[in-house]
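Read the single chain below, which is given as structure tokens and is the form predicted alone.
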Amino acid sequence: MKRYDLIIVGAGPSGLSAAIEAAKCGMSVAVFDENAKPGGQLFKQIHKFFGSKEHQAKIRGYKIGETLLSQADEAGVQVFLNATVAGIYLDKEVLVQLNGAMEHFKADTIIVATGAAENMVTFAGWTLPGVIGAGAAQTMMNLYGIQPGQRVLMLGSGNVGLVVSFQLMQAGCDVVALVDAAPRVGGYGVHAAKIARCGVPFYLSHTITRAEGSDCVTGVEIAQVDEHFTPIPGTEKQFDVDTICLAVGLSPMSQLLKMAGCEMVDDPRRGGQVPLVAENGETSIPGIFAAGDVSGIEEASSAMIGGRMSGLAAAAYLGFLSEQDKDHRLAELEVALESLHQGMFAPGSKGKAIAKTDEGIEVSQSLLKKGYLDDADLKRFIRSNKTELTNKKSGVHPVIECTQNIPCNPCQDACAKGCIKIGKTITALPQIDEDSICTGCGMCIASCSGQAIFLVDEDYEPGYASITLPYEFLPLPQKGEVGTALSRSGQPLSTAEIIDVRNAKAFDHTALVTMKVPADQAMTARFYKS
């Protein structure tokens, strides 16, 4: 039998940053995964993460993997994959199935780091083929290259299913709907607009009445519902579908931390059965933690801070580290934690109707309930530079739609001319700084992980305006191409001709695409269709 000073369970984003932390005081660290390739999550993430720079914001989730990995790799942290473990038992002793055989592993610390499953509706139909869910669409879509399906209709509107609609999207699939029995948008506002500039209609207090079809998917009924939640008879609609794509929650795999014994809550704020855990993730059972979803469902940056945590005190419970440093470290990480902790989406807030934003102005209704902005919003939040110079570029200056307190603020360190201000939390509006002078270098646009900025100039040419928007679909329009420009509800408003494509490597695969519009249109226009 093996021993090892810590041994985690689970080579996702807490798993591994435990790992690494732990690693680092000196512990002989073992991390069993049952996939066959290590980090969770986030090698399924191909969008721009948010936060600030110690969360590791404007970087895509599968880099951010890439480097845990080798930084796990440098540390000495010893992987094994396609290792399940069965079970936690007395004194520590942890039994995996690993190459076939069932061998044991025995250490002196424990930390689960299992995350979550996806949880599932019923409705007539729901066993059909072609009912999936959002994570396994990313998982066909991300690590297999493999559309879900030709027309999907996703099922929920919190991040995963706003982000994952998207990410259909750019695997080629055509989202026909996203359904929702909330009454409001439960993701950020930001990934509902990219969405709805695309076409894509939000049906909020609907529900799946049926899947149509005998061997698969072949269309779906929705209905509006009451404030019961209960379908509404009369307002039925059919979409011709082949996939029917469910984003409705995840529930935390605890199954090993309550076998092992330790003490569990029913917490449905946290997402289910969860242990009950100090803030360093310590169970009730001395040296056994809990880190990541498996404690309690967040965002990846949350909980990878979360695992750096509990790697640090477990490092600390066998004197690998001392008190004092420990205190420190941990302190240093709970500053970071509470800021991801803040604004409109802290845990405080989950369930809750938020009116205002943190500056006292009226959130914008038609966002929540339709997924894009209208008139009356632009009014109360878009503010802009535009400052007459003499240079080509004297008109061109930056539009901001950001509109949530959402914890993240990358767009302000990726203007070197100090054009965007966050203020004093990350959680603030990002406001244009009247006095700065914009470039037109559009690395604003490229850091933007919610893609809610664009450069906009009114007077490029005499009854024309340019826009320049972020762009992640291929094929990218050609110079010289002439196509449809969308409004933010992706409605066509008129031709517009593709003027400039900018794809650095400083832009991370997202392609500046800078199109030519009516000048009426310049603060309308906001998504390009060949």
Second form
Amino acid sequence: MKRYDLIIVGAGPSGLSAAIEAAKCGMSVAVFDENAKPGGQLFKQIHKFFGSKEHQAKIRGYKIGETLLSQADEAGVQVFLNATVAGIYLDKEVLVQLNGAMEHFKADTIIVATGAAENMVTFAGWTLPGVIGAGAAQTMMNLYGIQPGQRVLMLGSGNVGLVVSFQLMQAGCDVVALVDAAPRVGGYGVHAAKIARCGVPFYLSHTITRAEGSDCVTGVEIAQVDEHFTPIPGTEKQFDVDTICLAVGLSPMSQLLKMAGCEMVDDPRRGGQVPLVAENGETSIPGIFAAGDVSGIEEASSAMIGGRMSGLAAAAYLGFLSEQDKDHRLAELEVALESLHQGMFAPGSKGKAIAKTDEGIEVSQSLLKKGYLDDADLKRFIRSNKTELTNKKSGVHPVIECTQNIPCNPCQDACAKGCIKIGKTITALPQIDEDSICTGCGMCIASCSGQAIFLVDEDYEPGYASITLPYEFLPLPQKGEVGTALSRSGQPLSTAEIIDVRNAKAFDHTALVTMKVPADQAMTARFYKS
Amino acid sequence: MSRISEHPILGPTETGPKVTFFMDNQPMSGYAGEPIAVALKAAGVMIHRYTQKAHEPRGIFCAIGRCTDCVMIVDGIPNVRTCITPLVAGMKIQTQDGVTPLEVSQ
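Could the form predicted together with its partner chain be shown next, to go alongside the form predicted alone?
Everything in the complex follows now, all chains and molecules, and the chain you saw is the first one.
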């Protein structure tokens, strides 16, 4: 029986992070993953991540995956693919289905980083071909280059539903509506805003009543729900779609931990049945750890920190790392994790209605109900309409439509002129320093993972303003072409002329498109349609 | 469904060599190494199997080998998860009816 100091189940963000830390301490590490490719869900994450520099913010998920794989390789981690762990037995014996046979391995420590599985909801017709999970959509379009459908309805307004809706549009699909039974958008407002301005209508307090079709999905019916989530007769709406995408949450895949005899607990806030764990991931069984979504649903950035913590704790458990060094390094990681757990979307705030930002500004209800900031709400947050700026000389300036306390701060490092300030608390809303002079370089636009920064020049030409916006679709508009400026809700406003298109390498595939619009639309036009 | 020839973030889609396979005896083409389910989707096949009791159609659902909704008969072996099984030239794929091949495909 082959023996390892540490066996890790799952080669996703937390498993690989744990493996890297443990191997660097000198442990022999084997990682088993049932998939043909390592990286878990990271290679399907094509958006820029939130957080700060230490969390690899503004780097796209699949790039983070590539970095983790090369670090694991350098550290000497052995990754077994197509290797399904079927059981964890007494004295840390691990049974693995490998190359068509069952093989036994012996570990001195184990980290279970199996992640999570998608939840489902049932409705009439939900088993028809064409009803898919949001993860399935990501797999098809971002790994294998195929459109999951042509016309798609998305159920679920959490970050997964919002991000995947945007990715569907990037893959060239039409998203006809975003539906959620909850009365408020569950994910980040900035993610909602970037699909709302493409014209996707939001139906909050709505649910799917049935999928239509005999052999596969040909349509879908939704209806408004009352406070008990019961559909209200007479409120039905029908859409012709070929695909219904479900993004209704995740459940930890914690079965192996239960089988190993770890003490489990049902915790709805963590997504279901999870092991009882210490902060470093240690379960009730000494030497067995849980890291990432399996110990509570969060996202990849915190999963990577959790993985590193477990890797260090496993190393210290076997004496590969002194207790002192372990405590020191864990304390650093705790600070990094803690900063992700701040703000309106902190684990403790799940499901709660929040009335005001940390700054004391009343939150935008239109953002929560319709996915975009309406003009009245906007005024509370944006003071950059030039007439209201005291020291503004002339020319371009950033307009930041970031109105929720989310853990993210790359914009403040992006500006070489120090124009944007967030401060030490990374969930604080960005502030614009009116004394700084904006050069219009656009780095702030490209660095904003939420695509919430625009450069506006109210006096571009007499009677006309220019607006520079982030653009991540194909085909890219061409300089000189004339199309339509869209509002935050995706409504056509006026004709717009493209006056500049920038696509520098430093922007990492976020093109900067500048359009010329009538001056009175400087603060309303936020997207462009060819 | 159409393939994405160029993606705004990921660039051109990389594929293996083009190969022929057989779906219920009909020749179809796909790219070697991609999941069978992807090749079928590109060819417009939505139904992978029918359930044994109610004879209801099923297709791709999770696309990561977890739900087993997309299983088909591949080279004579039933219950193959097509979403995680790579396509190989000349593969014989059959719509599964319960646990046997659908009549048309025999």
